[in-house]
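In structure tokens, the next block holds one chain alone, the form predicted alone.
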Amino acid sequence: MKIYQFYVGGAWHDPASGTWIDTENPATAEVWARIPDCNAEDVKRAVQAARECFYDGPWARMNAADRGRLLRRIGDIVVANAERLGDVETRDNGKLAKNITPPLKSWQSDSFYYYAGMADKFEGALIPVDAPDILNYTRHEPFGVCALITAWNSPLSVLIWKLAPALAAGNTVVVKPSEHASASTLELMGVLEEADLPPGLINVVTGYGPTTGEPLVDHPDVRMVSFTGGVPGGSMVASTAARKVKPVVMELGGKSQQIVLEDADLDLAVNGVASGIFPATGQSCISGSRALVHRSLVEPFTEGLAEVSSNARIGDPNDPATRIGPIANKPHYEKVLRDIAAAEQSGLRLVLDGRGKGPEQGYYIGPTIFADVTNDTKLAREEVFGPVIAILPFDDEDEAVRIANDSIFGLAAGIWTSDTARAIRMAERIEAGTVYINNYFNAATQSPVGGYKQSGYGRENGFAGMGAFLQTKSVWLATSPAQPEPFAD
């Protein structure tokens, strides 16, 4: 069994509490590692290290071009250690290995290269003000210490999307991963020791939300927070940050719809909708868990979706042939089972039941499909975050848009149609931060990600992603200082 320490100030430490948290491999339900149960004392130590690095350490004297060079070095190290990092994350949260290691070598590590190039490209502006002999210009400056709070479904991916722009902007960070999946983040700090990071630049504390996360968000020296997680956790983070008037970027939950119009290619839509929910075991914020299907296609679509989904291999996340791995942790596994049972007991038609599928050991649930769902049901309105999809019929385009927007969430949406002009028109009407047309689940460092409504606010990735970690200063310079008029006679 591996016992981890937490990482602060360029060194490893035991928690002040003297206690650790067991972490299970969800594929086997066996404890394989322990992570530190950090408390407010450990958080204070981490923030202090980050603060000293920002104000007094070598980071404070490093220019933007040098920050870019460091980010490129980090990217190279991540690529070189992708297998090691991927193995730990798969063991820690059950995510398919083929969905971790290859991205770490490509589009995820590209975040470090992308923001390395952007580090010295965020330029200020000269403002044409109506004042003689006055020069007004702007500067983009880092906040200082930023708290990066990540989720258990994709710890490394979520962290990289935050870490790269935060460092490119010149901040220092304290990372708090989920207590359900902290090992890969700690493993990342182990490999990044090769990067010769300034001590205190990146710090990692692990533990529970009330005893680790809340003291971190509440700390007076933490100037900005970036959070990914569920709505309840996001609400608590926002409330805590608001007491100290701190800006927060939030990427929260979703109940994303995939709209299948009557002119869609049925095979393409069936496979596309299945790929938009099941391969990640439904454990992605943008999972398309509501299939809005034109009434003329409901029966053939439902039959086709059930057929392709029932043939998906469920099992070992390290097996390249596996399409669906385990639920990431026991508490969430039990929650998904409760949601399926509640939907069945409410009278919804269960077309495909994923309970009891997969290996006996571990937390496995196969694809689960409910049909004849209406949008006023709990299954259509609340996030399951599992391999469960609800099929809702509609009669025309206006009704599809109305159902899609009748939700507290607005993270993503998919449209399946052969009419591009129609798809573009619908994309403008749908309230979601990302809209996919005849595809689903694509992402790129250059493309902003974020939600509408209770799916969050602020954006990650792209120029907006780095802008979230910067604040703007306006400078007024008198080019020909004049003697001011006397203040008093």
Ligand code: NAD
The other form holds:
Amino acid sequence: MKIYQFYVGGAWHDPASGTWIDTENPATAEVWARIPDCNAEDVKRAVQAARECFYDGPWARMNAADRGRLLRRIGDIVVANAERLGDVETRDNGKLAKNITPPLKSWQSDSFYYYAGMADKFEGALIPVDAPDILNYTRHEPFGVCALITAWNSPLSVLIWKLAPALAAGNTVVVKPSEHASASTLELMGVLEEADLPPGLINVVTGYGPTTGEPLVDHPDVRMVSFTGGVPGGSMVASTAARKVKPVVMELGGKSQQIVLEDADLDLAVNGVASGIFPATGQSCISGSRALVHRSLVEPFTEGLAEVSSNARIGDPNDPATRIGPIANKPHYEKVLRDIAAAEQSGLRLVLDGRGKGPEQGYYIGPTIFADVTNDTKLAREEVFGPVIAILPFDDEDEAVRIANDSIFGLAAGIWTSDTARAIRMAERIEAGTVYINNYFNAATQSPVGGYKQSGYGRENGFAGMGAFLQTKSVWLATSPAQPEPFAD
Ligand code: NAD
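Rather than the form predicted alone that you just supplied, could I have the structure of the form predicted together with nicotinamide-adenine-dinucleotide (NAD)?
Now the complete complex, all chains and molecules, led by this one.
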């Protein structure tokens, strides 16, 4: 049994509460580690360390180019330790090993190199203001201590998307991973010890939302919050932050649609839709959990989707042949089962039932497909965050757009068609932060990602991702002694 400590000020600590939280391997349902149950006292200690690092010591004096060098060092260490980090994440949340370690070695670690390059290129401007004898320029400055709060589904990649720009911008951070999957974040701090980071630059506190996350967001010295999670947690965090007028970036959930038009290549669409919902066992924020299918294609599409999905191998997340691993934790497994039962009891047509599939031990649910779904049902409106897809028919393009936009969410959408001009036209009309045309699930450090409506606000990745961690100062310099005019004769 691994007993973790939390990481503050460059050192490991036991929680003030003296209590730890069990963490299970969802592939076996066995408790394999304990993580600290941090309370407000631990949070205070973490914020104090981050604050001291921001105002004093080497980080406070470090120039942007040197911050870039430090980020490159972090990237190199993450790449070198990708197997170790990936192993822990797979054991902790059941994500397929092949979907953690190779990305950690490549495009996910690229965030550190990308923002390392951006650290000394985010330039201010000289503004030609309408004022005589004045030089006006802008500076982009860090906020100070930022709170980075992450979800359990992809703890490391969600964290890296925040951590790299936050540090490149010159902030210090306190990270609060999910109580359901904190181990890989703590392990990351273990491997980063060789990076010789200034103490207090990155701090990690673990524990529950209300008792660890809430005091962190509320702490007066936390100046900005970047949050990834569900809508209920996100709106609580946003309200707490609003009380002290703190800026927040919100990366929340979705009920994203994949639209299959009548001119789509059916095989491509079937495969694309399956690959847009079932990887990560449906536990990705952008999972395409509503398939809007032109009525003329509904029957062949449904048959095709059921066929490819029922062949997907369910089981050990470490086995490279596995397509569907476990649901990441027991409470969520029970929630997904409840959602499937409720959809079935409401009379929806269950085409493929994933319950009882996969190994007996552990939290497995296979691909589950409901057909003839209408958009007024709970299944079509609420996020299941599991391997469950609802197929909704539509008759024309306008109806498809109307159904797509009739949602509280606006995270992502896919369009499958052979008519590119039509797809571009539809992409403009769909209210979502990301639209895919004849592909799905792509993401890259260079391209901004985020939600419309209740899927969130603010952006991660790209220039916008860096901008979120900076505030702008306007400096006015008098270039003539005549400024200002004498106040009195
Ligand atoms: P969650 O909202 O329950 O928890 C997320 C984090 O917030 C956890 O660390 C939790 O402890 C913390 N938290 C909860 N309440 C809090 C409070 N009052 N104050 C401070 N912190 C609090 O979400 P989850 O169940 O861990 O993750 C699943 C959700 O995350 C899904 O809705 C999914 O769509 C979403 N998600 C979104 C993205 C994205 O980029 N848009 C990415 C991954 C996951």
